[in-house]
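Let's start with one chain on its own, the form predicted alone, as structure tokens.
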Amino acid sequence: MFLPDFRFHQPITLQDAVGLLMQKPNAAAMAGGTDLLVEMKKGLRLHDDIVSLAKIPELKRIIEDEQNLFIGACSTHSEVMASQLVDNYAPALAEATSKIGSEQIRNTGTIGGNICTAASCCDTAPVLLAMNAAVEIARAENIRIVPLRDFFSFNKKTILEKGDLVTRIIVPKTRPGTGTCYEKFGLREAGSIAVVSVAANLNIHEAFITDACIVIGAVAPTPKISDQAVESLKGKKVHELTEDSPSLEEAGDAAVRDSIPIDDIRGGAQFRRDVLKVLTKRAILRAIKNTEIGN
């Protein structure tokens, strides 16, 4: 397979990149290119102009303020994993990025590219959704902030319009008493695409779960917050959520009810439901444990 002909642009400022995306009728932004170039080789996408973001410094910065962690959209998965700020404030995100592809892919692929593919099986989106993250989107005339839960419109589709460019992912810093984790099931240990994934984010105060977010991946058109699982957890005492306890079983069943799995080459719908229940229970228990470690 060969790449089709295209014009290659490498702007050094964000303004120039956004301008090119707006001016060129059939342009695409390229961060790592691990998905884009493969799809172009396969003939799934055709673009006359490719706008590389590799030379724009602010798109690779990982910084913080008092409330949030800001991750440049062109930060590679390896850079996210290696970031001390991510380790301090979003260790579950570092865990999720460590499960993406091979080392070569992690050294090239980016966190912005991962969420912009909008695949139901992408690894970073469940954790970011569970942590109530948002995306910063730039265009020629303005910059807007969109909650990640409003970013995905369908499988492999987002709200991005022509000229839009995701510049940063904004992750609220974890509060005291909060535990987050990511669980993934693939068909092999390394380099696998998620068959099912679950991210859990729990806030515990005085042995009660005061807030929760459970996100299920690869079992619906997009990564999805399981509202039923969240409701089943709120107000529960932590000691009620032990292995094989009725409360934990209820949460697992609730996540399954929110799923819309399909049959494909990696697994059948019922198999995914069965795995989802197991992973949901495992994620909740690990999130509780991580809360205790954090305290």
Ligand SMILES: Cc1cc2nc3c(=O)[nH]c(=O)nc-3n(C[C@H](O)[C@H](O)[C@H](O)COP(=O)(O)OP(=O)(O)OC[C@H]3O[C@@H](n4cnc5c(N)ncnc54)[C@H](O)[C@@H]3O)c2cc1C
Second form
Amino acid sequence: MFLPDFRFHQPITLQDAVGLLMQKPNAAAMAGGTDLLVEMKKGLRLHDDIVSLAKIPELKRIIEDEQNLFIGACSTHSEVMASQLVDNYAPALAEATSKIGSEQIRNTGTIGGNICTAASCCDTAPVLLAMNAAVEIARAENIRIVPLRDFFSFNKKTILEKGDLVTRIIVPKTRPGTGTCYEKFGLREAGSIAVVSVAANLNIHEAFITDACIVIGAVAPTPKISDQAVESLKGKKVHELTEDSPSLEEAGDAAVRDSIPIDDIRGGAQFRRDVLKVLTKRAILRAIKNTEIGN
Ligand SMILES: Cc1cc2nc3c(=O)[nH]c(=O)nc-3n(C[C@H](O)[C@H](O)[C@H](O)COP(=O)(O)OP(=O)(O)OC[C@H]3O[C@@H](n4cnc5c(N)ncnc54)[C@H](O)[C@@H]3O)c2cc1C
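The form predicted in complex with the ligand is what I want next, because the block you gave corresponds to the form predicted alone; please supply it.
Next comes the full complex, and the chain you just saw is listed first.
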């Protein structure tokens, strides 16, 4: 497996990167290259021009305003994990990135590359969806913001068009009374991709669940918000949701009803359903606990 020939561009401004992607007929953006180069080596993709994003400083910044975190698309998973802002306001995202691949992959792969690959098993999207994140996209002179829930169109497909570059991911900050978490099941503890994953984001006020988002990963063509699990949780009293309680069982079953798992080398569809139920219940219990400890 050798990489095919291509022209390599390393712009230092966003404007130049966007310009190159628009002008060159068959160009691809490259952040860490941990997905792109593997696919090119395997002959699954062929590009005449590769536009590296590695030297554009603004794509690596993690900043905040009153309400949101703005995470530069080229922040590596290790940088996201190490960010104090992420730790303070999106701890489940730090948790999800810490579970990605190996240290080498986390030091090279980026959060933007992770969502642009749009694999249903990718680790950052479930948490970002659960937190109602949005994606900032640049093309030519224009910047637009798209909710992440509208970003994935199918497995490994996004709404990005020629010349589009993801510049930042906008993540609403967690507020008091919010508990989030990420559960991942892989075939090994380290270095394996998700067979099933679940992200939970619960809002609790006076012991009632006032708002919730449950996202299921690797059990549908894209990471998916489980509307049925969300409905089953809203308005529930927290102490109705104890281990093995009927309400918790129902939330787990609801997530399974929203899944469309496949059989593949990592697990059969029924195995995935069984694991999904367990992970959903575990994620809900942990998110409730995280609310109590102020996460
Ligand atoms: C050994 C190994 C283990 C892995 N383990 C995991 C794992 O546990 N969990 C997981 O989720 N993933 C895993 N991955 C997949 C991969 O590492 C991640 O998806 C990573 O985040 C991809 O980021 P990247 O910067 O390397 O993307 P790249 O390979 O640079 O790009 C991926 C795709 O996104 C496009 N792209 C990149 N950045 C942008 C941008 N800013 N705007 C528009 N398009 C863009 C590229 O054109 C390309 O199509 C693994 C990969 C390997 C090789």
